[in-house]
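Below, in structure tokens: the form predicted on its own, a single chain.
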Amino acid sequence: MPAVHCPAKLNRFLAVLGRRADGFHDLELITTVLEGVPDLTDRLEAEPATTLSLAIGGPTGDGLVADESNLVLKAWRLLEEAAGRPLPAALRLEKRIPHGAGLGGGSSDAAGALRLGNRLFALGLGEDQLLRLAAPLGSDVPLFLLGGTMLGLGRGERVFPLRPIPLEPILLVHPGLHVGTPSVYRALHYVGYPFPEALAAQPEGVPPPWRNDLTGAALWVCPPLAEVRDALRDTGGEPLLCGSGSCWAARYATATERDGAAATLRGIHPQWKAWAV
């Protein structure tokens, strides 16, 4: 059966320039998509139906709603309209990205879509008509269908690739939590903007600054995320939390080090998701 894989991402460097009259936030963003990890990639499978369905299962898929608002069917009827007709397929989506992690799952399940059912009713859209359709989908939706490092820019559906940028060891937990993306961006009324400027040119091959504007209202909005960024800053990592949250991602300087943080987070909280990467 056709299918795609749809990994997760980080977002290295997310600074909030301000508010736009249109209520959305201009924003800076440097992305990396994390391919090549199994436990943080969805699989999207489908084949020729009579009608479009979609099921949800997998390790994260508990809660999923299956109906047009998901994001999955909202790109299939994208590609329904640029085609011109319907294309009845069978989808199946095996989750395995959290949830509300800020790890941008669904983004990266409605980008599979558009590349699987393009490839799956030989429709020969290109990437630009692809990167069209993905836009109104959400921010993150571009940047999944390009892959590697990007520069997002907008409300980050202005995607431009970057020269690959290596990850130092990072090891990303997710405390079972679930923020919601909104109410982080309405909690920036109340807390404000921390640095309200851009990335400076950096040298190639230099990592980018290790920031996220939106840490203090997503504090504000769960102030159990802290708990968090304490344990892994007590292991000696320099946490950043992913996107709007939950999850958070810590740098280390050596491999060693990553591994033996995650056998301590591990073992004292057993109940968070913990991924080397």
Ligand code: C5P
Given for the second form:
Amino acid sequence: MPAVHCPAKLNRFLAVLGRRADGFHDLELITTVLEGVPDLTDRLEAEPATTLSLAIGGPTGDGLVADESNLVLKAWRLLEEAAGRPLPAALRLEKRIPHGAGLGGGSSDAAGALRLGNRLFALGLGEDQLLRLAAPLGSDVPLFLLGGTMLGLGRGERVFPLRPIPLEPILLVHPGLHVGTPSVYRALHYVGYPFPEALAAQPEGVPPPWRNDLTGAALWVCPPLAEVRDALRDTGGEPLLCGSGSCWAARYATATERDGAAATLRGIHPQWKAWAV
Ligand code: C5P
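Take the protein just shown as the form predicted on its own and give its structure as the form predicted in complex with the ligand.
Full complex below, order starting with the chain above.
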């Protein structure tokens, strides 16, 4: 059955540059799509059918709604508009990326749906056309069409490929908390807008500063996030909140230190999920 892999993403640099008249925030992002991490990759498959349907399963699929509010079906409807005809298919989404974790799972699934429908029905839409369909679905959807490492501007939807920047040894930790993205952006109002300098030009291929300007707002919305940050620091890691949370990514000097930290955390917090990437 035709299928696509829908990986997670890691924002390695997230600067909030200002609040816009439309309520969104102008950002500068450096993001890497985490290809090749099976435990953090959704899978979407589709076969032609008489009507359009979506079924959701997989380890993190519980509680997700498979109706027209789901980004996969929204993406499919946009493809139908672009094609000018119905594209009836039985879709099945296998979820592994946790929801509300800042890893872009829903956005990745939507990008996967655009690629899969384009292929299954031989629509012949080019990358530019798919990127135009992706942007209204969500600020993070276009980046998954590009893949690799990229610069994101605007509300994050204007993406530009960068030369690959190697990932340091990283441990991603999901504490099982769910943080809503809109509430974190709203909380910037209470904790104070950072409005910092944009990233200064730096040599290509060099890891960006480890920075996320949403951290204070996310901690304001969800104070227990601090426990995860502190536990990662105690293992010698340098934690960075993933997007608007609730995952943290900690980088370590060596893969051995990272793997030791993972073992330590599993002993102290068996209910947290941890992935080496
Ligand atoms: O674009 P997306 O649907 O992912 O955005 C979810 C919410 O996050 C928006 O409704 C908005 O409140 C906030 N947001 C923002 N600025 C951005 C991206 C998202 O304020 N650049």
